[in-house]
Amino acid sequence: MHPTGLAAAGSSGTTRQRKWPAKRRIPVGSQPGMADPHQLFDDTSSAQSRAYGTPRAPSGLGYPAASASPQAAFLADPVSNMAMAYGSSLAAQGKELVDKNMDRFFSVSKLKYYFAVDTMYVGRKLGLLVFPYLHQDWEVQYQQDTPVAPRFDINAPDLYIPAMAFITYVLVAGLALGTQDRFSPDLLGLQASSALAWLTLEVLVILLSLYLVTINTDLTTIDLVAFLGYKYVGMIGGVLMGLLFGKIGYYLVLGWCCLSIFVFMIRTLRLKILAEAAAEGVPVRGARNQLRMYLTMAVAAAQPLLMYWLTFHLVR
């Protein structure tokens, strides 16, 4: 071959060697970007550490430690603490305002007093509701200007007997409807809602009458619910006797219970509505006292009418 051609070939080979240098073997793990060929997943912990500039605390399972919660960051802010304190004080003031307004119409804090009963009290009170004619002392006992709990005073009103009597009346009404093949959940619900609606209407009418007549009395709304709820006891007895002995038993027992509840309401409410006249022992005179007496008679007379109205269709 010509010497010039050899020189050209040698120079081109030298140039090719300079342009494409020989590759070197780099140990595994010496370069950060290279991964282990036997590793299934890429290790990105070092990249994240370099990205954020903060080291990660090791955890028990090999996972990165959790960062601080946003709730903790929010609570650490003094403005947030001030807002929470203001919201708490505002909620406390709202609760106090609601409780004060509720106590004007329905004292929730005194409910425990009306359920402070025992077995002996319930038996004696049921006997008083059925046979009030022989009872002499109808005044409520007080201890340091506070009425005694019902379990210590048979004349004290309670909510246990009215509540249990209302539930029992609904169950007995369902039994009576079932024996006549007229039972249905809708009809039973209508029976319960009707009795509850009449009780609510009675309470509202009496409160309005007391306000119009301007009577100063310690008779509260809960007292009215208790006294008006005692009529369910006689209603239960009348319906049960009607189921056992027909209409004759129904009218006999219901008539006795109606007369008993009338006497009970007269002797109980006259000490509440006519408190001044009863305390002084003078006869009821004057236009205002006559209105009070008429109101007492009207409330007592409405109980037998409602007892018959709510039960006559249950006995056939």
Second form
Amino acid sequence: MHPTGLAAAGSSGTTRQRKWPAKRRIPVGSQPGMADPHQLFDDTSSAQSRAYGTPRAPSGLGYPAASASPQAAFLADPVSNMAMAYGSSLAAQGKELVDKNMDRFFSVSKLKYYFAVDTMYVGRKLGLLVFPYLHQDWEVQYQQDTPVAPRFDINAPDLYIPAMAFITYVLVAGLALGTQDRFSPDLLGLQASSALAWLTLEVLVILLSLYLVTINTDLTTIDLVAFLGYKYVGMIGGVLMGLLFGKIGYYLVLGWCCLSIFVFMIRTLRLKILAEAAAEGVPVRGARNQLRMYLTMAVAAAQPLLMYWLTFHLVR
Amino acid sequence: MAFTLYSLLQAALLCVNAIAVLHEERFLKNIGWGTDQGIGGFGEEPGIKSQLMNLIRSVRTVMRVPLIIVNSIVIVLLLLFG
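Now show me the form predicted in complex with the partner chain, since the one above was the form predicted on its own.
Okay, now the whole complex, with that chain kicking things off.
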């Protein structure tokens, strides 16, 4: 597809343009600080950057906060300079500790792969999610045994769209509740928690059934989360149409999106769960492939059900 | 719809507790789900039943001690905060 881009596909972490999406709640002013971590603590020229830099300290110490006052006279005090140096060294140690321990739980570089997207990919993927009927080739392209970054292959799963769609869903739910005078701030948290709980339950049930039927796939947990998060896009569309055009619009758009997600999931999971031979249409061993087919159908059929269940109470 | 993460955690804890109290000798053997009754040969892929039995045995072995701790914490918290 993009031969020049494939060369850089392996090191998706080198481009620092696409950092964590905005939902990660990093204060906007500290974005320049992220590109050069030393600048956070060594730049004494402007009190402005320091005032923005101090909330960035990962370990909630009192020292940086106490010594970071916008007044330059206070900062010239040698004692506060020492306190700043001490605080910065403690913060650096804390950051190292957090980084070291994070690697033990889940590898951050693998997570970066799922956020290596660009605008064109997002646009085309969203189009694919609502109209998957004409797309022919669903295989993920590989480059030397590692899957190509989502930026270069539309079939690759990503976590950017599910994350953004989830946040948007919570906001749209708040909007829908607000138009019906049913809004209160804790309801937002309840919606978010409920959607997350359903997602977690889905992932657990699918992982359990994959284990029980002993399917050997390369479908990782994060891949699964990505695929299951794509339904939020359809849900948002349905609720927005329901807000604009009432129940008719809601049912029409939701029905269309449900069908699209159903087809999308079947076509995507068929390549992952079913054996290669069956993916080309030739049944190998009846019983086992039948079980896999049932599992794929069940996963795909659960998507429309959940899409309806999570949105019908928002549209009156 | 009050299905929250917290209720999911509670349900998961209850399910794991339920798996942990299945007694090997008094119950599982009597319904043919004992761990020494199902291990098949090497060549054939394990069926669903033997996978389930493996899962139950693993859960009981691995989660025994952490369950004691987590259950104690949850009991204390529920007594204090209802």
